[in-house]
Amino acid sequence: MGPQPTAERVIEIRSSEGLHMRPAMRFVQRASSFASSVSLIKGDLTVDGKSIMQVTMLAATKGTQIRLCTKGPDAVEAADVLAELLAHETSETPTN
């Protein structure tokens, strides 16, 4: 068995509300659907992207850059989907 595939993306939090509980929960739910491990890194802090408690510990405010790292059999797909979700969830979009 060879080395596990890895992928990495950098996302900037664009919402004035930052990465608050609702988008964090959606991110964790989606991350948990992948076999790969998911980590989020802000500065020196690395958290498990599949743990709501840890993701909220990031306290990611508007303008924060977060590095998304995945490792496992579906790492590239996970990174693509989760980066898109995180960018979309934290953009300034009106809700109805």
Given for the second form:
Amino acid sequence: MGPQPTAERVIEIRSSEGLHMRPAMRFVQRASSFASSVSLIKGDLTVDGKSIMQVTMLAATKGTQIRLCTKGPDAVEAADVLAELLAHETSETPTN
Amino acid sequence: MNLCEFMVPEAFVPHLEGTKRDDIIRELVNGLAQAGAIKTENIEDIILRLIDREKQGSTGIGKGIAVPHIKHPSVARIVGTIGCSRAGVDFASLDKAPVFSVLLLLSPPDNPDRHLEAMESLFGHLQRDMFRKFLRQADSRETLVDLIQEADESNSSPRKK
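I have the form predicted alone already, so could you send the form predicted together with its partner chain?
Time for the whole complex; same chain goes first.
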């Protein structure tokens, strides 16, 4: 067995509300549907993208750069889908 | 952020009487009003919005924990409270399991960063098995206050400024 595929994307949080719980929940639910492991990294903090407790702990405010790292058989697809979801969920439109 | 910066110990409910989500929310909001953390005239609107928020997506995050929260214009600073249920409450949680510890948070609408900091601090502790275990076992206001204080103390050294 060769090494597992990996993929990485960088997303900037653009909404003033930041990555709050509802978008975080949607992210976690989608992340959990992939076989690959999903990590989110903010500064020196790395969290499991499939755990709502950990993702909420990121407290990513507007302007924060988040690195999304995936590893596993569907790493590239997961990175593409999840990066788009995260960007969409935290885009400028306010969702209070 | 430390938990004691927003938690209102006088509002804690170590023995929740309600057995339904909406009743629990009401008990906790009433507690905050009795503690003077919110104004009585806003109770009904706050309850309504919290329930509405739950309907949009449960804040039951699994492992016996729910974190109902909203931003409300009447709130000048973040306030939070804790309720414990022996029987367990159906919060339509992610893991479908009953909720034993409810941590309710109200934030002013104009400071989303501060709201996220409070959530970060809360979830940082909720991640820890021991914190959840003690939370679930707490049977008095004093025990809850001790738990919050110890959590803040354990947090004072590493990584956080």
